[in-house]
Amino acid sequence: MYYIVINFTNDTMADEKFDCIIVGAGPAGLSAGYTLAKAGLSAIIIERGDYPGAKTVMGGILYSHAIGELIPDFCKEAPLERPITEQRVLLLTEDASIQAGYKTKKFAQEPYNSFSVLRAQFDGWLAQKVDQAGVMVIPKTLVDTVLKENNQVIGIKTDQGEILYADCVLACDGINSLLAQKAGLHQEWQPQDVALAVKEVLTLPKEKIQDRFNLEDNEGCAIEFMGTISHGMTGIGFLYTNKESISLGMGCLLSNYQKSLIKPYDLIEEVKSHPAIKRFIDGAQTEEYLAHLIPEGGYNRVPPLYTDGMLVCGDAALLVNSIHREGSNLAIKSGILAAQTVIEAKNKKDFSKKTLSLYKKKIEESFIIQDLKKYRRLPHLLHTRNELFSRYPQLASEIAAELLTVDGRSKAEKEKKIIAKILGTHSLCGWGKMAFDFWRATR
C-alpha cells in the first residue's frame, strides 16, 4: 500500500499562499497536482479520505494514454494488475448468456492499452509520485467552503478553521462536489444524472483466475454484462480480472432504484448467483464492498468549468464516458489540462475568468468534450428504453434458442417463428424507429 500521511496544524501553512489549492486527491486532483511540480508550482492537495484512495471507487480499468502523458514509465514501477487484454460482452437472461469478445496479445505489449487495477493502491502511488515532486497531500481535511474577494475565489477554510489562500483553486473533489456548489457552478446532480455502483472485490489465487478465464500471466480480461439481470434498470454490470482477485460490480440509475425499491445488495447477491458469472466467482471470497455514484448525465449536464479563480475536474465536472466505461483517464486529463490552464494565467499574471476560459476551449478541443458531445444524446435514450435491460435481451435468447435447437422441424417453420416474434415485438415502422434513434444518438 502506497500513501501518505500527513497531519495538518494552524502552523503547516501559515500565512503561505500557494499558486494553486487542489480540493481531492483522486485522479483528477494528483495529476494537476503533479503538472504543475514539474513547472515549478506551488501547490497544495487537500483530500477528506484518511489517505489518497481510501475514498476511490471506480470499476477497475485504468486507460494506459492519459497516465502515460503524465508519466510516461508508470507501468514499470505503478501497482497495476494486469493489462486488458481482451474484453467480453454478456447479454443475460434469468438463465442464459449471450456473448461477443475480442482477445489480442498486443494488448500485453507496449504501448499498453488498459490495466486492471486496484484505486487504494494505484492512488497512493500516484500521490506519493507527488509528494516526490514537491506538492504537500493533506488527508484527513474536509474543505468547507471557498473564499471569495471582489467575487474572485483567492482560497478555502477547512471545517476546522484553517483558512489557505492561492491564485487558483481546483475542484477535483468527486461527483458531490461541495466547492463547485460553493461556488456556485453547479447544483445537486438529479436522480437520472447519476447512477449507484456497488462493487465488490473477491479474492481468487492467480491459478484458479487463469483457468477460469482462459489466461496465461501477463493477460487480464474484463466483461461487461446488461439484461434482464438489472429487472428493467437502466444498467451495466462489471467483472474484470486482477492478479489474485476479481472486481465484480453492478451500477444502476439511481433514480431507477428509488421507483423499484430494489436493494443494490440484492442485486449483486443475484448477478453473482447467475450462471454465467457463478462458474467464474466460484469459491471466492469477499475481500471489500464499496458503493458509489457515478456520473451519467453526459455531455448535455457538463456544468461549467471555471469561474474567476476557479476550475473543476473529473467527476466533479460531470466528466465521464459512461458508453466507453471511461472515467479515470478523463479525470487524469482534465487534471493536466487545468495545471496547464493554471500555468499560463501564472505566466500572465491574471486567473480571471477570461483567462481561466481556457481550460475550456482545451477540454473541448481534446478527446474528452469531443466523445461526450458523440454521444449526447444517447443517455436519454437509455434512459427511456426500458426495452433495451428488458424485452430485448429476452427476445435474443429465444431467437438464439430458436436458431440452435434440433427439434424435427423445418428450418424454414424455424425462421417463421422467429420473424413472428420480432414482429410481435415491433412492426417494421417500430424497429426501422428504433434503429434510426440510435443513429442518431451516437452521431
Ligand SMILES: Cc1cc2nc3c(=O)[nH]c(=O)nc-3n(C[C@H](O)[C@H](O)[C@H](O)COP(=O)(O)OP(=O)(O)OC[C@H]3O[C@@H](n4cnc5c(N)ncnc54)[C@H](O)[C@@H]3O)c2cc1C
Contents of the next structure:
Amino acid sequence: MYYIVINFTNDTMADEKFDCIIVGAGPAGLSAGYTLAKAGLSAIIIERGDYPGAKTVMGGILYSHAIGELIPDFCKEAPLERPITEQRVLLLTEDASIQAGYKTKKFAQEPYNSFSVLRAQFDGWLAQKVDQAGVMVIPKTLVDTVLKENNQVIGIKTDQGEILYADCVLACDGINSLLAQKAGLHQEWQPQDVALAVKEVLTLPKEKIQDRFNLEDNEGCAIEFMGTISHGMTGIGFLYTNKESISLGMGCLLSNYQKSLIKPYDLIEEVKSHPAIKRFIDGAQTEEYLAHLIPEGGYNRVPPLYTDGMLVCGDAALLVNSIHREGSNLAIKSGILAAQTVIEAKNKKDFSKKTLSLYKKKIEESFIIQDLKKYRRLPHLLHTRNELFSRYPQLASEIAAELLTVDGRSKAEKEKKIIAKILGTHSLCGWGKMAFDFWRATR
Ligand SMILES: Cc1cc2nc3c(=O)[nH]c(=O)nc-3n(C[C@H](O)[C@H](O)[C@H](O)COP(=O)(O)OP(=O)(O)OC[C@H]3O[C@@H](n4cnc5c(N)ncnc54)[C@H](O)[C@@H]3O)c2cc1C
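I have the form predicted alone already, so could you send the form predicted together with this ligand?
To see the whole picture, the full complex is given below, headed by that same chain.
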C-alpha cells in the first residue's frame, strides 16, 4: 500500500478549501473520513506518522459493533488476528493467582463480538478503504495549529508552515490533542487523568499459543489481570492472543508512577516473570515495545466537544471506557457521529457552534456518554481506594489458600480464621460502606 504525498508548497493545494479537514488517521479520523467520503463531501486526513498505524498503540481488542456499523463486511476483509472466544480475569499476588473466566464458541461466529488486532495493520487497511472511497490520507505531516477568523476555526497549519482551509476541522489527534488545546477546548491533562501503558508484542509459534491457551484455530483469548502486581498503583494488565504473537501490557495511573517512582519498564519485566504470566510467554521473542497514554478520567473529565468550526473525537475528547477497556469502538462511533454532524452542517451551510452542538447531542444519545455517565464516580473511587490493588487481592489469596489447604484442621477452625482475617481488614460497617461505595459508583 502507498500514499500520494502532496507537496503543500504547491499554491493550488494551499488555496484549496475542503468541506472538512481531519487531523489524525486513527480509528476516529478514519471512520469520520470514510463516512464523509460515502456522502460525497470533500475531505482530507492528515497524519503525522510515516503511515496510518505507525504511531498508534492498542492492547488491542477491536469490538465488532462499531467497525461493523462503518463497514458491514469488515470481518471478511480486515486484517484481524483472532475472534475473542474466551475472556479471563486474574487476580495476582506475588506468588498466586485467582481466576474467573467465560468461554463460548458463539463469539467465533457472525456477528462476532470482538477480535484481537495489530493496529499497524488494521489502521493501514482502514486507511486504504478511506482512500478508495475518495478521501486522501496524507502521512508524515504534523498539524501544528488551528487557524481562526472571528473565533471560528477555518483551517490548519502544519509544522512546515503549510496552510489548508475547511468549513470544519475534526480533531482526531489522540490523547495529547494539540489541536483541541490550541482551540482552547482543554488544558493539558492532569497525571491522574491518564494511565501510562507499556506494551510488548511477543512472537510465538501458533501451535504453542493454541496449546498454552487451550484454543483452536479460529479462537482467541483475552486475559486481564490486576492485584498486588501493580504495587498499590491503580492499574491493570492485559494478555491477548494474536495468530502468531501475544500482546502483553500493563498500564497504571501516571500520577501513581510519579509518586511511587516505579519505572514502567521495570514493572513490565516483573509482570513477565510472574508465574501466572510466564508460562504463557515462555520462549517468546519481543518483536515490538511500545508505550502510550490511555485516557482514564471518565465522564467528569470529558472536555467541550465542539466549538465554531471544529469537533473533537475519540481519545482527543477522552472518550474511553477504561472500566471495560473500550476505546477503539468509542473512537469509531464518535468519528461517525462527527461526520454525520458535518454533513448536516453542510446542508444547512452553517458551521457555527450552534449547529455543531448537534454532535454533542448525538454523542449523549449514544452508548458513549450513556456508559461513561454510568461509571462517572468510578474513576475517583478506583484512584482513591488503593486497597483494591494491595490489601484486597492479598486477602482474597489468603482466604483461598486457607480454604484449599487440607491439613487436618477442622473446617470450623478454618472458617473462624477466615472471618478473623476479613474483620481484621475492615469492620462489618467498613465492608458495608465499601460495598455501598462500589454499588453507588456504578449507578
Ligand atoms: C496500551 C493500550 C491498550 C489499549 N487497549 C485497547 C483495547 O484492547 N481495546 C480498545 O478498544 N481500546 C484500547 N485502547 C484505547 C484505544 O487504543 C484508543 O481509544 C483508540 O486508539 C483511540 O482512537 P483515536 O483515533 O481517537 O486516537 P489514536 O488511535 O491515538 O489516533 C490518533 C492519530 O492522530 C495522529 N496525530 C496526533 N497528533 C497529530 C498531529 N498534530 N498532526 C497529525 N496527526 C496527529 C497520531 O499519529 C495517530 O495516528 C488501548 C490504548 C492503549 C494505549
